[in-house]
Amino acid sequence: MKKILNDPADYVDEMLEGFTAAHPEFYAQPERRVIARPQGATKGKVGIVTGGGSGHLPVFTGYVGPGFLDACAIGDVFASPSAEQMASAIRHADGGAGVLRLYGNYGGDVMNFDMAGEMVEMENDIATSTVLLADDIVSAPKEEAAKRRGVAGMIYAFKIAGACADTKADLAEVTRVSQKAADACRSIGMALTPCIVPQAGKANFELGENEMEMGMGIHGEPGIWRDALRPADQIVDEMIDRILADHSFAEGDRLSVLVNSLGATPLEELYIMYRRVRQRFADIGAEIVMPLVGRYATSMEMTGATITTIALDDELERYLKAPAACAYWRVG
């Protein structure tokens, strides 16, 4: 195993402290393992809250920012933060106008956010709501959906809840327009080879040289299929097909896709990659507004990429294009 680290023990909570000394002006630690926006909550604005394992900035953290989110609750490499983690971060959140929850159906992360709620609910008399991100199509058939992993689709949802937010609305408003963006995103991933977590020192899964994974999660969960390498085009013509399958877009429709980095594959891989998204939906007449590529959900030095697209209304579409700012993303 390379990394550059200390004591494996220290990787989380050295990285928060580097993290937050290089971008004071979006992100405050306030407490253990809660990030948080250095200014505090903002007075009568639903506040957002997300949380889940380190490995994958700038998911979650990163994405703590006006017109983003407003805490997060950061747990060791690939594992939920606890319970009173969450609760803090929400805390940290209200503006006495409830909070929402934003995050990825994973078992960990949904149990410790029900007892978060409710322990926020009973001593601190914050109303809370729940919206869960599960846009990964191959961990769960169509008609199975709620059971889904959430991965990069968050990105997406993030910033068209943290808008609304910013508009007053209240807390039912905001779970709604954040549900409806949740409810439009559809993801897919591919890999080429492993992480390594640090405190196992080892690399998560096996992969032969030239071969690739159809489907991998964001944590190395198995894909669909796994054989040779194969070129680019075929690889994406195969990942749009499977979304196209799931959701599809027709002559005049409009959606914003990401092209995301899993750590390693550079940017050059994935304008690649865009080259032939932008082509595959030029074809079916579908415009492509504000598309992403680069590294926003990653699973450290996983060499892969995933595609998300998010269907857009109008009301999508302008809360999306809205301003906002983190260390990783601006808008406007």
Given for the second form:
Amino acid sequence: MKKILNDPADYVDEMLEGFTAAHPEFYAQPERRVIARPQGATKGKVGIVTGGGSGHLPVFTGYVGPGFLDACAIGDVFASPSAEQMASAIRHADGGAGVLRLYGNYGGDVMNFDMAGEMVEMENDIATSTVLLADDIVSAPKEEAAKRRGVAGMIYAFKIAGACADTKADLAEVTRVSQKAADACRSIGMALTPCIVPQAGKANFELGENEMEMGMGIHGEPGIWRDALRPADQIVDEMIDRILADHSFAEGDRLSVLVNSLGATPLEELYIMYRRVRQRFADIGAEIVMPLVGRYATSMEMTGATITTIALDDELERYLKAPAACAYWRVG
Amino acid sequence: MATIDSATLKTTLQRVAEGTAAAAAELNAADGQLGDGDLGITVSKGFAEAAAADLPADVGLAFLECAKAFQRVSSSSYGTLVATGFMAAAKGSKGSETLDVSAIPALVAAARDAMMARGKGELGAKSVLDSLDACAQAIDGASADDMAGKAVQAARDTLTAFKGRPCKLGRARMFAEKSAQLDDPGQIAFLRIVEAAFPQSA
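Let me have the form predicted in complex with its partner chain next, following on from the form predicted alone.
Okay, now the whole complex, with that chain kicking things off.
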């Protein structure tokens, strides 16, 4: 294992210490493993919380900020935070108008966040609702879409939910819009190398020197095939074909696209991918709005990329373009 | 004993903490045959934390404190399910400082339903849910004096009833043949919990 760290057991806490110290205008840590806005919850606004394991920065923690999220609970690398940490994040996000829990569809996170919701309802009379991201199209067939994993589509849902909450819409409305955004996302990933969880100390899977895997999950969950590395255009074509088979786009449609590094893939290669993505949607006659290319949702030092599309209507596009700011993404 | 309060709950938790600590090695070994071998640690740590917690006088909030304490130290799936059971009991009893024993069967049934919903588990799959269901049915309508004995007997009978049947839930479902020969670790844990809670009936 080759990593810059002190003790693997301190990895997450030391990361959060540096994270809040580097960006004090966006992030505070009012309690251990809970990140919230430094000025506290916004009175009268629906709060939006997320949570999940470490190892995916800028997701989840990075998207706390104006126009985005209000608080986040952070677990160990690739492990769910506890229900109490999640309950604490909900309390820090509560401005009196209820709190939406917006996060990825993973078993441990779901059980703990449900429990956290029950806790704050009993103890603090905070009304909560849930929207789960289930955008990874290869993790379950379309008929069982609710079983899919949540991956990079979370970025779009955070942005749109945050913008909707900023209008002082009520909890039901923020939940409806967030669900609509989540439902409009489709993602697929591919990987070239594994990553190393610090406390495990070794790679969680192996891929041959000239191999790639299509459809791999952000924790190294198996994909749909493993074979020799292919040229960029072929890789992108398959990813786009699979997305289009799940959600079709027609001439005149509008969408946003995120080409995301899983950690180690450089921007140069992401732009090579985006070039092909743009050609494909130009062929259809669909217009790409606010394309995102960069490192938005990662898996430690995994080499690889994900492509996410979100189909836009006027409402979602308006919220996507509304002003927002965090250390990793500024809009307007 | 016709009513229970926060103090009764605390002394019961202390007995369960001692009982599950004594059974930890047995439970780890049983779990190690089918899973990751930490069930004894999960259960004993969880009850130790709950027994040490400062319980408020409101019985519902006391159950909530148990759920939080358990979850704090045991966030594995079994730990989360136990905490879920406590949470269901909390919801059903919030707002009073004493609880009539006759209310217990409904709380156990509510815990069973909440745990099934949270873990997306079904009855008959050879899991702790079957023990809880048998217990809920056995104590339904029972007198205060008979309730503890019926709970312990139901937990024992569940283990017997599932001998030879494969686990269809959790990680153990991947070893259908092997799991059929073994007792479900979650059901054993449940038996050790009720035995410790009601020693005079064990």
